[in-house]
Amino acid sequence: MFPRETIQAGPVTLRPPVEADIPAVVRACSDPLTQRFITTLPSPYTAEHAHIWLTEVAEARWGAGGAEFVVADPGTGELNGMLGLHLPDRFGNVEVGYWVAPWARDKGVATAALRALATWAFEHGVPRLHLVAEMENVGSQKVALAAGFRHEGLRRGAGPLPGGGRADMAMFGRLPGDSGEPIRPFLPFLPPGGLTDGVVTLTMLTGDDAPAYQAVASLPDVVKYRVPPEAPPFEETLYRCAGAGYRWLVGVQAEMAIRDAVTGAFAGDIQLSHLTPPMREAMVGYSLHSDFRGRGLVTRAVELLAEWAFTQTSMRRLISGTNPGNLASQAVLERAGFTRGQTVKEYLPGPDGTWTDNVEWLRLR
């Protein structure tokens, strides 16, 4: 079992829960936020499910080898969030969980806390530690590559949704060997308020963009030039958008939404993708609906694209791919200062299992 103690941790202290905890324990808990990724949380949650949980639940964890903390302020006592370590699973394993208050966030607060919990569990003998954080909760997922856990991969409809259904769950891990500093991701998210020149505006896709990105996904002559040439179902486009800030954050993907700057209305798409950190590379790929066409909104988007990525992030090299037909395309990357290179014979798949050309194009840093 677990020394039952306080933890110094910095900016946080880390102590048992006490029943003086309970009145913030339901503000904290009544937060849209935290009731929407902690969905064993009842609703409304009142001061005997505090209660409950401080006497019972706590106190069983305590008892059969798990933990948990207050996530604390150092000077007033105030409670900032909660964090416990679950019970070991058959191999030894412990899973860690976290909440923050809605008055404590974006402070460090459960950055700070997570590193002094995993430093104090390994002292104690703890093998290895993990934590899973819903596809959507990126904020949690940030907390764990600050506090130097590794990400290692997606586990699929492994969590409860709030109102049914189940959702992809990230996982992340972190070992006694390791050396807990920060895993800063490869691409830096845009800055709030995205990236614009006051014409047109970059930003992270969302779930909310999803019916736009359909519409645009759908039209004949996107759906011509798109890799494969079909429509994707709304299904697919839905968690494309919904997942676009995880699959920012563990590189795998960066995907913005092109706004009319002035309207902030939905034009289009605009990609990073292939990011390949040793090389330095990605490509960047882009649609536009109909509707906005002409303005050469495009162009401005994928000049803000490379100026971002060369400037704010250790980008070298942007290449791109065009069909040979697609003379729309290649006019926005000459505009853009992209190179043509060479034409790779049926590269790209084709309509009815035919396969066509792609003519490459490349712009260093």
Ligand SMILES: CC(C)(COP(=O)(O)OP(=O)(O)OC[C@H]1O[C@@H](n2cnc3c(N)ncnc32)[C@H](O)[C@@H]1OP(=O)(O)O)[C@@H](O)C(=O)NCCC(=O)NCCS
Second form
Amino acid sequence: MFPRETIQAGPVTLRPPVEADIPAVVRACSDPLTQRFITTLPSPYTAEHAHIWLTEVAEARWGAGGAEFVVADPGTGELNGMLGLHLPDRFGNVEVGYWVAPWARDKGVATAALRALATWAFEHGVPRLHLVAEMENVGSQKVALAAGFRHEGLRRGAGPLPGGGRADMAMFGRLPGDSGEPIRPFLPFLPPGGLTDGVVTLTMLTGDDAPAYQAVASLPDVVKYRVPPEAPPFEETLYRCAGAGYRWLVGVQAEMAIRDAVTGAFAGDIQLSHLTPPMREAMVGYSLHSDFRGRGLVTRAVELLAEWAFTQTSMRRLISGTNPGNLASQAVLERAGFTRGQTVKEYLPGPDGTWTDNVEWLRLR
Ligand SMILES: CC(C)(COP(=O)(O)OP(=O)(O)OC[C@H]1O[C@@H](n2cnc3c(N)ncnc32)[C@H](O)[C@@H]1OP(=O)(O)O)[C@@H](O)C(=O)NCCC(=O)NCCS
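Same protein, different condition: the form predicted on its own was shown, now please give the form predicted in complex with the named molecule.
In what comes next, the whole complex appears, and the chain from above leads the way.
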């Protein structure tokens, strides 16, 4: 059983909840983002729900070996969030859950509170802490890494979605022996507004890009050079676009929209895949809608991306590959400063079960 005590941790104080917290709990739990990602909250959330949570749920949790803390402002004691330890599972593993009130977000509150709670939990003998955040909850995933929790994978269909259905949940874990230092992603996010040269702008893909991405990915001459050479089902495209932030953060793939810098229209996509941190290498791939071709937009996109990768990240090798027959793509890479390498035999899946050679390309930092 954990002691019901107050933890002073610099910019945050963790304390057991009290009756006076109820109005703030109602306001915070009525917030759309809280409702979106804490899918077990009643909606609408009323003072009665907060009262039951305080007098029954939180009490039961403390009584049964869990913990429920208010994250409070150290000066005023006002509620800024909530942070709890669920009951240990049969192997003693403990799950952490939290939310921060809308008025206290983006100030490091969740990160500071989670770090403090992890230290305290390990001091009280917890052998392992983990948290699960929905694939689309990139803010929470950033908190996990910043608090020294390591990404451990994606649990498919592991959580409920509001309104029905199931969501994939990203798993993060921390052990007592871990340093607890913030875990820095291999690739930082793009600056606000993306990368631009005034003609094209690159922005991280989001779920809103899915219809336009699908239109590009379904063009016959794009399908021909896709791996595998098939148009994706729309469900797959939606999943790809909506999960781009997660995959970027955890170092799987960095996927961007190529936009017309003036109108913001989606012109195509460009991505860094096969991220290989020890070699500081990534593979560039792209496709452009036929309506936007012939204006040098992809070359600009590759140049922008290479410039960012070589100045703002630790990347030192950008590689690419083209079908030997894809002369347009080869011209893009040449203009963007890539050097043609060897041709690898039967590397790419072609149509009808055939295999196609691949021309390798390299640009060094
Ligand atoms: C997730 C949540 C707890 C974060 O609280 P917070 O106090 O704002 O977190 P922090 O300030 O410590 O860190 C959040 C980081 O995520 C970033 N962030 C927030 N939303 C983001 C988004 N949609 N995409 C990318 N980054 C985002 C912030 O800019 C900040 O990054 P920075 O430190 O590089 O500036 C809060 O947004 C929240 O309560 N959300 C709703 C409930 C919830 O999701 N709970 C967690 C369930 S697993």
